[in-house]
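There is one chain below, alone, in structure tokens, taken in the form predicted on its own.
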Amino acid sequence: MLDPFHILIAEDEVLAAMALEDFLSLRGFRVTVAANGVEALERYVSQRVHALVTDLRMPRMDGQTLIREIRERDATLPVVVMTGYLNQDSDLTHERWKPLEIFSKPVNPRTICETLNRMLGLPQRA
């Protein structure tokens, strides 16, 4: 049996990153949490991580910082941002940092889910 894909949640709401967690897990995915971007950069330095479901705002390193960090290790790392915070004028929707999604927040696993399945060329799990 092949290792299920990797996905490394950073979010700080604990809801929110538990209630993804399971849907992704649930639909065969290996899911790990980190609650702030420095934790998350330590696992992703640690694991092999197939994408990057991150949060913009978060304490000890902002989701930016975070995808700029990874993006100078892995430049086609696919991202998922979900925020409640984007500003129109972020250096996220520039060219350079895809591939990348942006979701406002409140955002439904599914979307999570399926966004997922499309950037790793994944079938779609229901």
Given for the second form:
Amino acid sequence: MLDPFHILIAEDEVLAAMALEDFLSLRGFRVTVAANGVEALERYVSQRVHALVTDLRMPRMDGQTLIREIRERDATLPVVVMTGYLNQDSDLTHERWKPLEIFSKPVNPRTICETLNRMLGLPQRA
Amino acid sequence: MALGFDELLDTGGFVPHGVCLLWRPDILMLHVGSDILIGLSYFSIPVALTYFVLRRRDVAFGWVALLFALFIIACGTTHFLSVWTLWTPDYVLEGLVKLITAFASLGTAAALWWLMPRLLALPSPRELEASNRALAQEVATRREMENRYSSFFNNLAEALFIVRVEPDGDFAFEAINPALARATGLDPERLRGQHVRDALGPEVANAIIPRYSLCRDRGESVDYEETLDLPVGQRVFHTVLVPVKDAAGRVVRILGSGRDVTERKRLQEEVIQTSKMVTLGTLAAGMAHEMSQPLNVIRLWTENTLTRLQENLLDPARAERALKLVIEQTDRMAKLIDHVRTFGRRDGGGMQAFQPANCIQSAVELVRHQYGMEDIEIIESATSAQLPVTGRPLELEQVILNLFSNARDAIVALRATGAAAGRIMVAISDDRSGHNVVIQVTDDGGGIAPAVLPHIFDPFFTTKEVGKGSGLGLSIGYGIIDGMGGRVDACNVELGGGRRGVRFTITLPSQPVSSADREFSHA
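Output the structure of the form predicted in complex with the partner chain; the preceding block shows the form predicted on its own.
Shown next: the complete complex, the earlier chain at its head.
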């Protein structure tokens, strides 16, 4: 069996991160959780990560900055954004950040999972 | 040798006086004519004097005039006797009459000298005339002043009224001016002399009589704002009562002036409401985030639990944990919803006594997470505040939030220059006197330029770029704190380690103070 895909979750709300981690683990992903942008970037740099699931408003380093930092290193890493409030002048909807999908909180973990599968080129589960 | 009265009057041994004049008719005629004329004149003078004294009852020292009359009659009599003795030698009788005249003259002369100082003190007609003129002038001046004051009273746009304090302490209207009549719809004629209790509706009377009583009992000016249901509708008045005291210091009248501030009040409320909306707008972003968090947790945990249930991977302990989490998160949301609901409400309820520490707590809770995102830490020092203050809790919370928001902006602006910042300190305590609660909000956002510091409470003054701030936050905050009888000051502080910032100090009296005291504290 292939090594499972490694998903990095950047989310400061511990309970949300925990539930998503559990959900994605059940779906066969390997999951790492970071509580803020800085921690997430450290994990990204030190480990091989296949996709990023991130919140936007986080202490120390926000999601936008994290995505910019990661895009500088990897133009093709699949990114899923979960946000409670998308600033109107955020340019995350721009083409240049793709592959990137944005979901408003509350998010449906099934949708997150399906999106990750699609972005990673995995077959959709029934 | 003692002589009897008859012997004394015996003229036997004398010759008539005419013998001395050798009975020359011309000399006789001269003496007789002159003496008779003198005698008649002398007799007529006392008649005139007596007539004068009797008619002018206000003549001072009238008895002196009567003494004069007596002396002159006696004098006249001696002249008639001189004529008599020309032919009849009654020299003894003449002598006796002269003796009487002598006593009368002596008495009159003595009385005159004795009275002289008092007579001199009597105002002369010229003096009387001068003082009459002065009095007339005075009356004219006073009448003019009275006209002027009554024209003030009648024409001033300020609503004025005079209330008489009755001996039993009750109040009666003495006068109200046309401006007051117009502003309130009350009839000046109907009100005049009426007891306040009878002249006005019971609700209005019950609202104003305690104010009048305060002015009466304290003997000091009282000013206040009142909302009254009047014939013209509900109006808000800013009223000042001034006591008028008698010589004994008892308040006998109350002068009142009232300004209709209904419109101003409404505008003020609108501005406060607008600023609240602006604050609410800036908080909306934070709110959306705050609300989405618990919702997100709920959704993730329920989806998770459902999936595990469907796949037979759910153990009871996990299910219980998930459900408890869901309940907790709904509580968290309910709190947030409550908060937003009360914050948007128009006036946030009436004045009440409350613990200011609670307001600070909810203000901190409202922004802590949001500011945490921006790496701004809110540090609360242990609170020792026990005293309650009077006001509207939500308004105080709004003031604190506004201070937080300014602190945050200062920190963000300072960071943009490359400097380190990110702490907001908030402290609340009772002051040593035990009369005030002191709230301090301190940031490390670099401080305010000394030239700007005196202006920060001015309405519409802002240092922020166009579109970033209304410039109303601090001035409204100032108004709110002032309305609670407190004050707010700002100063720059050194925080050590090269950090500088601004400290806002709000001092709130624990006991509600009268507006008179407030005026004093502002002086």
